[in-house]
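Below sits a lone chain in structure tokens, taken as the form predicted on its own.
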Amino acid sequence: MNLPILPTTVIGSYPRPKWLREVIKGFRTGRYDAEVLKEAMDDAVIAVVRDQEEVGVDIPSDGEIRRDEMVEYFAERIGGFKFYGPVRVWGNNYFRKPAVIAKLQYLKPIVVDEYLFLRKHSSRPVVKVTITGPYTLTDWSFNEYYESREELAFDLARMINTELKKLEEVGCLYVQVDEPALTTHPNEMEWAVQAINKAVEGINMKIGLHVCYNNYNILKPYFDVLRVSQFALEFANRGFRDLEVVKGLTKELGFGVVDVHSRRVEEPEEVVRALNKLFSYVEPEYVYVNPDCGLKLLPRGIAKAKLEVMVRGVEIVRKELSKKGLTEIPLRTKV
């Protein structure tokens, strides 16, 4: 399968319509029944799918909108988690810190159904999954069973394997293994890297892994190392700073053009640039273009308006490259 050169996607997550915020929140409260919920969360994932159609995304999410966070939506699905309560995290956002308890347990799948929907409802040829990978549901989790973090992570490596082979046999062909806690601590990378490599064991579906706001110093090391087939890194938010970074990458990179941390909304001719000055040191046949991060934090009107300016510098390069003979690449799968 090919895909259009320089393919534009979303890194996973997108704003909740406000609608399904007030069902969610009359739910919780017992004004509605769990039909309801289900109902108002397949609407609002056949919405921002369509968002992302709209404005021209080749490979969209399902926005992540059953998820009400990265961590504790897979730890409520694994059996041996437990929750405690609410910890503060910065300022007054707090996160349901999971705790490792028992043996963990893989006891049935956990985005498949999340998957086909999404397929169902797509337009597109390829659609894009997101998973926690075991690093960071490790180092997000407090440990009260195993010897060591490092057994822990080994162990969620295999129930996130038997996740990815779930995810093959229903023909998915694109899953992304979000880590923005890998090289948090540098003394664990080794066994880190190790992790995750035997979390994509035997799968032969596109592999990126998603690292952000991290020290890429530290990861570049491990580029080859890791048996993924992409890594989709932000680089918006520190100004395109760091680019020699990935100087010699030999996989492909997905391109953060566009700041979610920020609600200015960039101008096509800012991803143009942005990218010119990243063909300095990735060839254009190995580079997918996408939002530094999820998008979940900004309003839904400026997360529409940022992907379209993504879409529209992407399409103003391709007709550069295009004279070039370069219009299309394959959909490369793990190595």
Second form
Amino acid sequence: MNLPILPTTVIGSYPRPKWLREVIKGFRTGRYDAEVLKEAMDDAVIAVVRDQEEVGVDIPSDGEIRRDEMVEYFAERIGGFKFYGPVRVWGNNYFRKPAVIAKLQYLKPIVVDEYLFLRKHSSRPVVKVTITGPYTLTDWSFNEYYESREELAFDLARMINTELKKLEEVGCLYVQVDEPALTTHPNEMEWAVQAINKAVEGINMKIGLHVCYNNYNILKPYFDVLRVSQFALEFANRGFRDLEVVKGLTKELGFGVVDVHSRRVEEPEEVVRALNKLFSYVEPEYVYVNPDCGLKLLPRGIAKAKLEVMVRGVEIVRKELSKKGLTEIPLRTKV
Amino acid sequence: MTVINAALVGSFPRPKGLARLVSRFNSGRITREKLEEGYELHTKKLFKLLTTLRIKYITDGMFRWDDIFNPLISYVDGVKVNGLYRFYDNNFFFRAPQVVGRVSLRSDCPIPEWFKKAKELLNEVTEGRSEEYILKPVLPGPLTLAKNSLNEYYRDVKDLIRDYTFNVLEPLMKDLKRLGASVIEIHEPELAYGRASVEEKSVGVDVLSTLIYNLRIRAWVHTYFGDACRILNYLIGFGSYIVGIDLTSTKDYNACILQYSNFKSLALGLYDSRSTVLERSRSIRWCVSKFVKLHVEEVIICNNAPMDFIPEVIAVRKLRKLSRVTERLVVTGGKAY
Ligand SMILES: [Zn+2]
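Having seen the form predicted on its own, the form predicted together with the partner chain:
Every component of the complex follows; first up is the chain already shown.
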């Protein structure tokens, strides 16, 4: 299967429509039942897929609309976790950090239904499903059961591997494993990388790895070791400095071109400049274009505007590339 | 005879109800007065818990703080409050001080006022018996402040360490002393975590011990996130004050116990603020008994680090255990059985 050169995509999350947030609130206070909530979630996914397709994104996601939080969502659906209460992450922001209190158990498919719904409602040939990786699930949980964090991570890797196989069985083509915690403890990198490899073992779909707001110099030595075909990294936040880090990358780069922590909507020319700068490090045939990270924390209008800028910028660059005969790339599962 | 006491070090998890009030205040949905009521209510609740558990050295839970730097740094001239940075190796982030000019404390810093208010609340909760407890204001140490700053002004970070000490902490600590703080708790995780150079650490220790000496206060210098065996040469500079060490991050404390025999007061961070696993009382008693044998004047049993990293229910369970273990050790005179 072929994609237009510089395929545009998202990292995963997208702002929940305001009305959905009202329904969720109503569900929590007992005003709406689970059926109403489900219908609202479905409608919201359709709406945000539409947002992405309208501005021209090639590979949309379901906006992770059904997930409150990227660790919580999986911990709630894997046996052996317990929630004691919220824990502060910064300022007045909290997350329900789960604790592993028993041997983990794969109960049933976690995101397969998400994929099937997205597949049905997207007009694009390829869509993206995201899964939180074994190391981040480990690092953002308390461990009360396993002898070591390493052992916990490998058990999680096995669960994720099962889930990936199920996604593959139903025809999914592209999964992104999210590992925002990956370089937090440099002394754990060796086994963290092996846990990710375990999670993707025997999988033939396209697998990307998203690592954001990390020290990429710690990640770099593992570019070749990690059995994924793409690294989706954040660069707009860094003002497109540190690009040397991807020099010599033998895999695809998912290039973050818009900053998700700023409400300023970039100009297409900024995207063009960033891409042209990148091309002295990575061949255009090995570049995907995406925002730095999930768009969830932005107002919906700004999120959509940022995606539009991203696509407009890419269109300008594609015109130049087409003069050199570069118009398409294959959907690579192995690089 | 070694005195054995219990303590809460640093923050206590901000209760859910209070967090809700803070976010409603931030979005303009409630008044400053309503938020103040919330702070009072939850601080009193915490004091009630701590005094019921007869924990001697306490804090007000630092409910008004976002992390050990904020809001202090927003009352420092020469500092802008910058983006989010990771707090050591935790999934916890703080707004970093961006140093753009010479640092000095502004006169409108409310921290002394907050201490005064907390003291009044403690007095209310204990019905006038607040002297039985030692309420500690908590401040970040100069080394930790400097090494977590984005320094764009000082050519030499050691000058920043000095200015944080004498232009920011000194006036603040003077005020706190004037308002009746008998012990001031100073957090220096940087000393134990070990990113700072030897030279920077030495300067940090020098200037802080000079400041403490000049102010004639009882200081509690608390280190965490690093092995206590490796930092002894720095801690010796604080030998006549209370020195806090993180035993949950210490691999082999048997190896280093003897080195601590020259200290006066040791605060043993034995309850892990980063784990939901409840410590086994037997092993805690065993460890404390080893330190008691050193004949230091005072051994204090406490959490290793701020408690922001665990849910409130777990923090409560840990404090209950800590209190029970301390009482048992007081009865046995510090013996493990
Ligand atoms: Zn991200």
